[in-house]
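In the form predicted alone, a lone chain appears below as structure tokens.
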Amino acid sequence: MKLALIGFGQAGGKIVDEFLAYDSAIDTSFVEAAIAVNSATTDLQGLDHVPQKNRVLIGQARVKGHGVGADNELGAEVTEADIDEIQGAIDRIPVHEIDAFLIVAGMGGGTGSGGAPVLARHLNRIYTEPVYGLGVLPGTDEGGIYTLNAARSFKTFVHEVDNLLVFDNDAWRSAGESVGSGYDRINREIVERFGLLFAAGEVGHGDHVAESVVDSSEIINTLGNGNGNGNGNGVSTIGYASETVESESDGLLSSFRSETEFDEGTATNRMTSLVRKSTLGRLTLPADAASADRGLVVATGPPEHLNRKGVERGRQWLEDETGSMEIRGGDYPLPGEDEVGAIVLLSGVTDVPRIDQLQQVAIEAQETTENVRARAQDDFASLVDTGGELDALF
């Protein structure tokens, strides 16, 4: 799958930074083209993979490169200024060679949270193109201006794309992890697990070719094709699972195999094993995986250890868990590699703890700030009344 990736804000242009190097580690090209928008000039200095020219700052005349201090409101407010300067970067993408745009963006902070879904929304205005988010929310531990940032960039956000990816921190961070560490160990297992997603189809010369291709098209009916009409098709979680087996490239040891070991049993059990673990075990954002309307299986690892019948049947399990007749599955082949895995894609979840916890922040919020300004307003007219007896002793 082709992707234009934008990454908005501090979090949003590491993540993006990241996949570049993915995408040249497993040299697949999945990435087509790859800009990081930010108010704040010290992060655009940090990226490593981002073209120069594809850095784009925004908000000079307010904030002068300072970034907007965890004010999302200030965010997409000078995202809407700047929306010509972000416009000239994606102009130079040759977007009739996407399958995609993907915004990635921390959820928690001013830039990203605010800026993301107001660049949904300009993208869907002008292109075709599916417009997906890839969203980061915030640890509860980070303090409650971030989890009200989540909250309130959450709902517009959905809103504005076509599908929502989401990957939650507080579900991935270890006890006792300094957060530098956290952070980048956390957005390798982002990369790693969207990154194996979009990858898969995209067959450069000389590869193996899957038994059953899982082509964009596939990716693009999971989450919901809004036709660039941003219609939010709701929120997508993936669930990862793996394991070691001996492919033919370790050498003598191969000529030893047992001719059992790769029988079509044991690789079918194997991916369906798998395939339960992917979905029963830690998702990037915790959810019910009954609750999802789509789902799709991918299976990657050696072509030997691959088979049709365990796709076919880690795919049946899925149907039957989620209720739903919308699941596709296909392989991803990893010539070498020594592991085989399963990617599980759960599109248009409804059960998610976290999302009704950031909701209910968000209505406790509103109705703090109204009970906030109507004291204001009482206490004003007071003083008002107030000074108007004094001048009348006067």
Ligand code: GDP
Second form
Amino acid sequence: MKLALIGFGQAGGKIVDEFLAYDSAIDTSFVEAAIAVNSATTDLQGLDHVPQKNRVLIGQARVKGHGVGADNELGAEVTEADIDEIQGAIDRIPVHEIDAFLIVAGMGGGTGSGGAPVLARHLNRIYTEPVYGLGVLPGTDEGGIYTLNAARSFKTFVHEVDNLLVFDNDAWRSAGESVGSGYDRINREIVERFGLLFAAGEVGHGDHVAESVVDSSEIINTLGNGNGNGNGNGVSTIGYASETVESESDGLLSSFRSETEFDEGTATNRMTSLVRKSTLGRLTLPADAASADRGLVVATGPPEHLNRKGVERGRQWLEDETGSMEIRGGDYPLPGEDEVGAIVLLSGVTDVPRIDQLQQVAIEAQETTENVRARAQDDFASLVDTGGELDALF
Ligand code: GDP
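Alternate state requested, the form predicted in complex with this ligand (shown: the form predicted alone):
Full complex below, order starting with the chain above.
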């Protein structure tokens, strides 16, 4: 499916940059346009792939290009004030050619955390195309303010978008990795998973495609489509699992192999187990699959290893697992590849322990912040107060 990507804040910009690199490395292009928005000049300058003219600096009057720090209320304010600047960049996109907008942001910071929900509301008011969010949750070790920011942004963002796809940094960090190299690796993981899904929905526009190929409308129906004001179709998470197979291009070897190695049974069993692994393994946001409202199974890999029965069995298994009647399925053929994979998109998940924990910690952080502020005010008053024995100058 064709997307207009908008990266908000530092994490959002870097992830959109990575999406562009991925999009040009694969055969199917799903990025129609990419924009980066930030209140910090240096973050915009650090991007490699987003075209210069699509880099929008906001909040200059307030923060002079230095960013809003971790103040997401300020992030929301400057976005509201400079929404015309962002709209100016969007006006250059051929919106009639896109299937959806995708706003990408780290939810724990300031600019993206505060600005992404404001932009989502704005786009939903103006356009009929669905507006999706890709929100990145902070690691639990980042501290109270990031957790509080993320919980408040999540609560706001989820109501302004037609679906909020979530990636949890905490579930994907590895011990002993530096923050910088950690993010580079994590950003590739993000882009490979979500990129594969969006690319899958783009194949259907070719000439000779099998009818089992997944189409952008199936992704949109699974995520939820726009009704003009963001209809809170909830939260989505993605799983992916793959297995190496020998492709037909492995020539010599395959000529010795018997026909039965490509038989229906093997392909079907492989796909069914990949769908299970994908659903029950590490999701972008860990969640109980049984709580999903809707789902989509996409089988990827060399066409000779994909069969209709495999996807159908996988789809049926997910239907049983979720108890949902709205599980869709399809193929994304990748000729010449040597891996068969299953992407599972779970939409409308409600059993998400990480979100409960995030909210709990955020409520505590909010109470602590309020107490500290109140105490500081009292302490200051008693520092300055002289019991009426001293007159101020004016
Ligand atoms: P902003 O520029 O004010 O929007 O804030 P940032 O995007 O710098 O940071 C917000 C949050 O995003 C941080 O708390 C991190 O959890 C996360 N983050 C920052 N950079 C990256 C990145 O490159 N990749 C990922 N996955 N997360 C990031």
